[in-house]
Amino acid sequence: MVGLRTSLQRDKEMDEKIIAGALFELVRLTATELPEDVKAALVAGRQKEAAGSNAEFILSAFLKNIEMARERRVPLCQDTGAPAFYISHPPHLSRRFLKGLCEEALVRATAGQYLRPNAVDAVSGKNSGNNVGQGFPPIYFTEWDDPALEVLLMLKGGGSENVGSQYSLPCDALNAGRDLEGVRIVVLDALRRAEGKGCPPGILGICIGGDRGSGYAESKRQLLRRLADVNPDPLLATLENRLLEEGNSLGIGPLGLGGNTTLLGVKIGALHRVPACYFVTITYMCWEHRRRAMRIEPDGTYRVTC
């Protein structure tokens, strides 16, 4: 790996080619490769079905179409999704530096066909043709003590999208009140109003108070987790095991054809809210969730993480 220019920049700011190459590395793995723990999750889904059955054949068909994307270096899907980053920075790195450095991989990316042009002008419909435009990619910046940088993406496909909701609580009509069973209630009717539009099985993330937009952004964030790690909220944790096995005896299946893997996950955050107000959010993730993270040292060195 390529050091950075000079001994003393290198405390102070981080080689722009270096973290330029990185980028493009993130954006195209994961395009192409979904993480392990996703992979693992759809294997464990497929032998909960019935030999046979219409659920066995679809999550075995994703799986092979897991394997011949990596093997081909090819998008996972054609729908190649709206990315989204999160990048955890040392005071001196330049946020402005940063992002255009995420729009250049874009750019690189969409030309390399590992990325569909996704981002369109909500005016004028007119497509930029490089994934980059007014307010996208979102990038969300956190400042840390860390010599290091950090980056997550996120390609989230519209489909899944489509189907995320938000319910303001109490909810007369679902008999749903202001406490967790509540929260629990409105989740599960969001699950059964997605049925099959959000290409299940997924993942939901999911939001407890906050705003209108908060709630939905950390609802998104939920989604960054790794599926097997456990809410440091112990109401929380029982929550998201209550919800991933109830959503899975819906019988809504993969792609929504039956079966009783209709969830890989359910991650659950809160955040404070005004009195007046008790927003629950879900944003829906399809099968195919594509995340990763990647760590990027003060001397050049790169890693992905997740």
Given for the second form:
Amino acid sequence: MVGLRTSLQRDKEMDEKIIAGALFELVRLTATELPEDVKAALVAGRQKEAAGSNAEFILSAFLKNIEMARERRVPLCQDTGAPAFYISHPPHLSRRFLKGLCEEALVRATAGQYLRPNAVDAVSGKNSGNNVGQGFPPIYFTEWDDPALEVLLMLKGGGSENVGSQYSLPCDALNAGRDLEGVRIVVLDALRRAEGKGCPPGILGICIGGDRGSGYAESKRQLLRRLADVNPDPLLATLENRLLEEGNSLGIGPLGLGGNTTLLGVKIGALHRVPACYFVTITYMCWEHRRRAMRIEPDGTYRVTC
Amino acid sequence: MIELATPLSEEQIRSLHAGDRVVLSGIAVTGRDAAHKYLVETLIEGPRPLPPADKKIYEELESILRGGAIYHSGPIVRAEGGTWSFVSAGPTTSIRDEIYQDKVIAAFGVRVVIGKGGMGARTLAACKKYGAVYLHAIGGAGVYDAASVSDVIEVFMAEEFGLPEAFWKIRFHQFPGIVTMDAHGKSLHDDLAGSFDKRLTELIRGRDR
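Alright, leaving the form predicted on its own aside, put up the form predicted in complex with its partner chain.
Then the entire complex follows, led off by the chain already shown.
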């Protein structure tokens, strides 16, 4: 057994080859196969819709799409989204090295049509053609003591990203104060405003607190949690369940055309804030929640963990 | 399930109602953000005479759109052995084209606007005035939707707009969707919005727990 560490010292090329192969497979898998928990939630949603309804028709089409994409090994949605990597790595692995490999995986996946070229120069409007650009993709690193490397990838479409929002409490218009009741109100308001535009049934990632930037980052990070994951904070766990139930009672339904399935999950995190600010940030994920994780062991083997 | 094929007459369109499920066949063209901006600012409202290159595109598009369909989609396209095909091609959010769509319907005689999320009052008014409908496709289901695109015939403005934003001339074979805005001034989106608001108010104001 050759550890990543020793192999890195002895034979960098071998390491590079293993990690590059794993990352490419991660991108391909994320774009083409939905995680099992999301698929199961869609199946459960369909059971709650009236026979012959538009909601049932749409959810059936979604499930068919999932099967077709998997069988044909092609992207679930033409909008393969903005990629974001979340990497946990042992201390000795260079972040620059890993960043280069993430970019390389995107370039390869784009050439293989697993990704649509989605990185557009914000000033000139020119598409880079390979999914790499300024700040694209964002990569979030965490150093850990585990000898393995874990990479989570999220592909998030633009339609759902457009309906994310941030509230500064108190919010007069909604009579929402600086407490969990205020949070509940603004989240329901955000969900109502998103209606069909974010491709429901959606998953809400929410951050209470933080600053304007960290709030958005944390709300998105919440989407990495599995749907069945229970919040360790009992207050937030209760709020998650309540919002899930109340959100579904809005009747927005699949694609906003009415129905009982508006949300597949609600995930809430909290960050310390300064006394003057109380932000609630909501990131909306579409029904096609493309998040996958790959764990690369020191011996060079790797497996999908989510 | 109602079966439709382009070119469509005004009468056929006016027989449709919000809530109808249809499958659409025949020639159509994709067009999203950059395409709509170009359609209006250059082809419809640009200085005359149009430069020859634009005039040619105008004529090509008019032949597709008169009685035809425009699909808000930015596909993933594969080129194999000299022919194109759509790999994944679901609808994109239509409301971004709201400021252009009514003008495009008026100038080109479009009968079917295909997308997701619905559109606003301007488009609804144009649907009523000129005889057009908004067909809501299955959002996110890119492979399922692409399976109803039987031919990719030609592409315009691929260099200028990039592949996702280009005009792709395609042939649909039984492309599925739900009419959510009809030519009688009815919008399923507007109707549903009222019920969403009502429930939201109950949840917020009622604090009924």
